[in-house]
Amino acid sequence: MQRKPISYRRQRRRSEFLWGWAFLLPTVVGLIILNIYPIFYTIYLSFHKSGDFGRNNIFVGFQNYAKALKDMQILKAMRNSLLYMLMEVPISVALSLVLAALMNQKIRFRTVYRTIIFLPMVAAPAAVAMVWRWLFNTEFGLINHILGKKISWISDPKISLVSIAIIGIWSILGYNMILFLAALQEVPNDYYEAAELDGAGKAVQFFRITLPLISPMIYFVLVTRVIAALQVFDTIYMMMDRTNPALQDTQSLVFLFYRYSFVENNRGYGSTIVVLLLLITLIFTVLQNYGQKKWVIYD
């Protein structure tokens, strides 16, 4: 067979490394303007004090940091998104994954279980907290009529931060269980098989099984939620009026961020508060990422 000339190979392997870059172009433009940039930028501005009209930033330094690690707002926020995220986050998982192994047996109307579960995660977050605000509402909420008593749900300080990831957790539950059921569909099922002639029963399957099995799909679900507990934000600001005496109690980072950047025009001082928390998620990532380890099972 004859072979190709040289240069008919280093032509075809240039046209090849130029359409390999035409493809890949426009997701790493995408990713520096939209990820990286804004990244460096943040960090930047971290360390200046805003000037007027987004003008004239005078460098200031560490001063921004020593500033919000003595502010109680900023001390309180970081409080507030870390009870959040220990709430939302085990419940969530552990529901989902109950959902899931439920969805995944043979049931009448399966597909339509699922579809109700799911729903949550594609509906308009307006609408979403607009359902959530009258079930919660004091004097004409239906859980409080259910209840037969007037709680007040979202303006308590006590359990307005606990009705906020009640929210979080209903909003999370089909993703999670998506993701559950496509791990649990690649069990193979010789192992259950096998179990049942040693006479296991379904809870010793279960954990036995299914879980190690599943432990990649669980470290990964328990990784994304904790970073996305970490930055709640648009249920706090649809479910919390500024005259919400529990404000205070519910507001998040991010929330802060919000606050200080975009109604207080102070971008230096909000930019410190996205650095804070891009630590405190590094740092519960890098935690998760030791701890895994010892309990998930790759073979």
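These numbers were taken from a predicted model, which means no experiment stands behind them. For clarity, a rigid core is taken as the largest C-alpha set superposing within 1.5 Å between two forms. Residue numbers count along the first chain shown, from 1. Compared with the form predicted in complex with the partner chain:
After superposition on the rigid core, the Cα atom of residue 25 is displaced by 2 Å or more between these two forms. A displacement of 2 angstroms or greater separates the C-alpha positions of residue 15 between these two forms, with the rigid core held in common.
In the core-superposed comparison between these two forms, residue 263 has its Cα shifted by less than 2 Å.
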The other form holds:
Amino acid sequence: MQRKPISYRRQRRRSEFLWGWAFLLPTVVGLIILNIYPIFYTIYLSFHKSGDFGRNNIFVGFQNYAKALKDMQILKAMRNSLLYMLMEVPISVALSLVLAALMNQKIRFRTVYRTIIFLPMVAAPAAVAMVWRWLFNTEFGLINHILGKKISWISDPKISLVSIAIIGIWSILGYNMILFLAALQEVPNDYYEAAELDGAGKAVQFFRITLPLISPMIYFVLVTRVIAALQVFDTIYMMMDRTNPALQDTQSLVFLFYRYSFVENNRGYGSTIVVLLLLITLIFTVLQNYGQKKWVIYD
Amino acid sequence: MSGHKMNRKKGTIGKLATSHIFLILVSITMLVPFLWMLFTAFKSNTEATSMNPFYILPREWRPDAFVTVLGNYDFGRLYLNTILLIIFRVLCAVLTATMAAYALGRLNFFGKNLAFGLVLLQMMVPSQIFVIPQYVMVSKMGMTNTLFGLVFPGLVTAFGTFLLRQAYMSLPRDLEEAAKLDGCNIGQTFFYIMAPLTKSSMVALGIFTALFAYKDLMWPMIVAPAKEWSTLAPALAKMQGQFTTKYPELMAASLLACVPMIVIYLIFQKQFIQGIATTGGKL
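I have the form predicted alone already, so could you send the form predicted in complex with the partner chain?
Okay, now the whole complex, with that chain kicking things off.
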């Protein structure tokens, strides 16, 4: 092999380029067709009035947006999605952090606890929603029976969204706990030993050592959960009948997106709703990204 | 999951007891809905809705609700469709993502950053933004109510590419150098040396993809409304419309939909939990 190193390097670069793109091709082509083009197409649709069967779309500029921002139903759905997120994410993150901390001790039955707490993650949300609907039943539901009350969990506009959030928290607790537990197990023991020598109590250790060290994972969970919670759909779709008096105060943006796009075939308006959701999501992601510089500690 | 990191002497009995009480309470909260699903499914409708006296367990375990549900819905077909959807989604995800991830994680070439940008962009936007165009495409191809239509949005995966890229990035450099010296080209290095080392991440992606496909409600509802191509989740939604307040029937259907995945989970617990932990990534 009496080749000059230069030409060898060039050959290697050429080879990396060819192999690299060969490997990437399916994914890149797929992403462009399945995701990138649809983003633009949906934005395009949001500026159009839908013709019949998706044909003859008429350009209407910002008309859909102007209408949506005055549409009480959509404004309420926006509020509902935000409120749901503000209930589900902080409570589930705080609770699962506590659970993970407890599970990170030398404690008996931890595998049993872990198995049980993670269980809702493997159940279909449609089934989960049905059983909760049954548990929440005003007349015959288990929860009202235990409480000895007649609370209309899913038809009282004041509490229906809380009920949906309860289901959300119940469903996601195990997932968050597993992620936090994985992060906790990476924390080196020496830190605690040193803190112990300095006489720091368990609580101080948790806030001064544990939380800062797993802050990157907390940030990751917060960002992904906020995005996911803003997209709440399954439970609401399964719980709320069209005749439910609490519908307006419970339905989320994605629920309305589904209804307008695929029940009423008003794709233009449906697209407008989902673009609004995109904007809200981006605002929260940017805010969190800005905020993390103040509290997330990378080593 | 490695050993316990908190083996300090201070773990007094009192503290552990409080931990146990809290964990037991949470565990009960997690289990009650499943148990209630099970008990209700074996009750008669009058028994399920009788409050006084209130029976927790069915007085007699009757399979009536299951008979009604199985008579009205072809569960064999629902299971089959769901399994097919899961298999194809997992195959597509692991195949495409593993190749793309190797390119993004280990090779240097022009256009790589742009491609990675596409991956990140896909992950940052709410997935509903893809739904109308994807549906229009499937429908223009005349592929509604087909397996292809069901699998369509999962042909490639940005999340999986991201996940596996991290796995490749954590592998040591010398492996590739050694393979190169042995005369392997890039394809051989990938296929024989590198890809096998990311097996645990591939399993993680497989589990995640399978769970996602199993749980998905909106897409199958839109793209496969016909009975023959329905999967479990949208079928449950339909049953709720049909049986409305016949809770034993609804709970029997939910149980039928949940039990297979729960059994698989209980058998492969370790893989499930480690897999899910991996999706949090090495941060």
